[in-house]
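Okay, so here's just one chain, in structure tokens, the form predicted on its own.
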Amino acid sequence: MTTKTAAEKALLKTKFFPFWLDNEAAPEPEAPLEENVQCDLLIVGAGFTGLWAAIHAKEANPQCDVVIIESECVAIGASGRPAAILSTSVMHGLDNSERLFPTEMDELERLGKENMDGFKKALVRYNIDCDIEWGGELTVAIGDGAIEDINGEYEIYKKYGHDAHFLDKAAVQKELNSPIFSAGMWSKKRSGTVHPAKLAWGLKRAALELGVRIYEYSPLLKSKHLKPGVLVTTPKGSVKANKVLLATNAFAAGSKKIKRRVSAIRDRIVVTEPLTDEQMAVIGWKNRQGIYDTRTQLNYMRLTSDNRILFGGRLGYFFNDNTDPVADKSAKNFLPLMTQFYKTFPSLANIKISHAWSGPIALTTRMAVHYQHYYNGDMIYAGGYSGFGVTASRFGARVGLEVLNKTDAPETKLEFASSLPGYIPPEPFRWLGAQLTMYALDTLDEKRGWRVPWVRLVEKMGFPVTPPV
């Protein structure tokens, strides 16, 4: 049987919708809003960092009136999708804060450590389950050629304090018996999974509780700056409220401007059925840490609370920011991924894949937080998350909320916060070169050639796509 045909025969009856949704624990929706009210603050969007924003500011404030508005309902957008591998980093990893904010790696670390503390306490203060697990996270080469890679994780893990540990081919593959894996960097401390859709619907129950105002199937259609405050209208009602936050990430509502800097592509999952005792004796994995590896179309896999193995990667950009593709509820696209499963775990060559979907990355040339401001600051957008999105959004809230406000934080006064990424070219022009970049880093070990400019030049206009050239 070649691969392909094992792929077309392991997605037989998938089910294209995220696994983490497809639960009969999800919370039913609050009702849509119908009327005209009034309210401190407005939160547009009820994924991460919409729902950390309303609890931040109910804390530091528990008189401030807060409302949520939604377009569909809590957790539907990429909140509701990643593979949801926790990460200390407020910046997409430590390599991409380096190369953002070198001078200010240390604070940056330091708030992402108390950052994911105050996580790890709010989980328990609000009595969330969200099948989390402190198993760490483990950086793996692909081939000796990655080595290096790995030894360069390693050192800036250590550099900045982190529980980091090497490992030689031996120990990588007696962690995870995969034949590709050359060597590893296990980070164990302050890291692991999370079940996200169940930390979504969690967070939404401690919000409503706090008195946040909620109301779902109520999405953003026009906003007008009042002078102060911002007046916005949903299909059957409005808001007018003294400050609103942009919590819409990916989908980039509120402002056309937005999607200047930001750019919806599609990040694909796979999620097996249920191993056996007996498969999981075969791939080892005891201390079940959440895993990617160091090639630039990277892999990335966990485990979920029952032993099936999530397995995500294989970018894809559609058409003028589409971030709801029919192409990607079906098999075909998903059948490279399933190629890359085979490699990673050839001993389960005839299980079968019970759930595919793919999920809308912010991408922007800084793939981190930033804030947008409009309407003299009396609304700011807070979005551009590429990845560990579910710890770093609880960071980025919390300062939104700050420089929302225009307070003293000295968070506020740190480039990331005060500065924006820069512009990506507008359609055409942005699906051609999203095509073009992806099949060169597709096809780059391979067949190099007229590759390597090309993706020399997606770098100079500020995307780190950092392939092995």
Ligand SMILES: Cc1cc2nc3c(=O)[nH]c(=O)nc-3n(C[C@H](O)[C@H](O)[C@H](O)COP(=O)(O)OP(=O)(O)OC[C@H]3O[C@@H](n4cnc5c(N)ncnc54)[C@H](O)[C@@H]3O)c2cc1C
Contents of the next structure:
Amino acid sequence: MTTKTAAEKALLKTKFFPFWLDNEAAPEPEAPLEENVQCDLLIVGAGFTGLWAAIHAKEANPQCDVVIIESECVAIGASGRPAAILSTSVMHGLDNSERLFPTEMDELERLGKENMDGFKKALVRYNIDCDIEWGGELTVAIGDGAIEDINGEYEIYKKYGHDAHFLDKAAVQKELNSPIFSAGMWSKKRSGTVHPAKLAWGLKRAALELGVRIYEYSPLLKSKHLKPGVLVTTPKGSVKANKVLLATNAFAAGSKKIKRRVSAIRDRIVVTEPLTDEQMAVIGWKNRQGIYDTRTQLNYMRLTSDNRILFGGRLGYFFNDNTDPVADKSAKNFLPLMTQFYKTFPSLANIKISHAWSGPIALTTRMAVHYQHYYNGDMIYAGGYSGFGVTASRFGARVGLEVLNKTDAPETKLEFASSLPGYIPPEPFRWLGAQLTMYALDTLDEKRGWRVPWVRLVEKMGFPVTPPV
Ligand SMILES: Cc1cc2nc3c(=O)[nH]c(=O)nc-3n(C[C@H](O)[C@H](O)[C@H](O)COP(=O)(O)OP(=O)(O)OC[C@H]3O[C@@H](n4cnc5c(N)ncnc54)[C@H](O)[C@@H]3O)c2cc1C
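Can I have the other form now, the form predicted together with the named molecule, not the form predicted on its own?
Starting with the chain above, the whole complex follows.
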């Protein structure tokens, strides 16, 4: 008989389903499309991008006839599965923004802050209760070697006018008592955490109230250019639309070509049972920030409104961009994440995991939203936020509509909106490359050898991975 490890015991009664979606507040799905309909704007996919796009389109022109088709139900994709740590950056963080578009940083930062303020106002306007907490975001250094990275992050946040604070070891451990944290950078304003499914369900209600027609369990099967307009077919109906916005994220539905630049990576999360008052007193975390760390395979963590710890960040890739991997519905693939959890929270060695799941990340070389044009621009794909889209998707959807409508909005002239991320090799090279890269990143903090030149090669392809010098 083999003895079970602490992690195996913790995962014994786990539900392999997103905690956020396991909620009685989930609305009934809208009926599927079972007729042939027409509209001005068809949106494919009812995650944050699709829902925000529908709301923006209606706000801009209440007469615009908007239809959404969704292959399953609202928020079943990434939008019902994130850690949902909110960030102002619309380009996957300030470092990434500076890496990609250094000359447009000021404008991108301004747009990011404007987007977050608009996000906040929209929640009030549509009366969306989504357990929002404005505790800020905290980046923590793991080990003394990473303090320099935190300093760098602090400098760049300060430079672009964020309410950033450098925390030394004592100060960061006062915020969250983990023995492995050696410093931190706390950006206090315009960031925090949200219940992502409640947000998506609230956006769905708002869109319906604005007159958007939503059809769930109605996947796009194929599309045809009508010159002008597009005909989209679902299993039991069709939509003839003047314009189509593909908000299909890592699922890349709508055109086979999307995947040339978008890869479906899985990101994994575990959620504990609620902490007792005593456990909360030991770890601290009174300010309830959303937290990222500096590990090469980054971990992130936050509290839920009932004081569970959500802990995530162990990437995986499944052959052919599989967006529903069976392997992520059992304990084995979550054990490495548990190892990091115990290192971070040694005082919680006996805690049980109530939920575990993985979700689709639309990875591109840029890790930020871009637009692919099809059918002379009558249909565009808007996506690629990677792990950073809860609020950026509102921005991505808004600019996506400007691009689709071929307006002169200044945002559409910015490089992120007018150019494309790099190609990603097809299978089987994609799978092989992903396995090697993830293994290299997993073990880079402890070992070097071939990993350093390999990661350098991946960096040359355009991905934001930097091997240590
Ligand atoms: C584990 C994880 C952690 C994350 N953590 C954070 C975080 O802390 N902070 C943050 O900002 N971001 C985070 N993200 C990223 C964020 O969740 C996404 O960027 C965002 O939800 C993307 O929204 P979307 O609408 O573009 O995609 P999705 O929500 O994936 O929506 C795409 C929709 O298209 C539908 N679809 C697919 N095929 C078809 C078809 N043929 N016909 C019709 N519909 C179709 C899907 O069912 C899906 O509902 C995380 C993501 C994951 C997976």
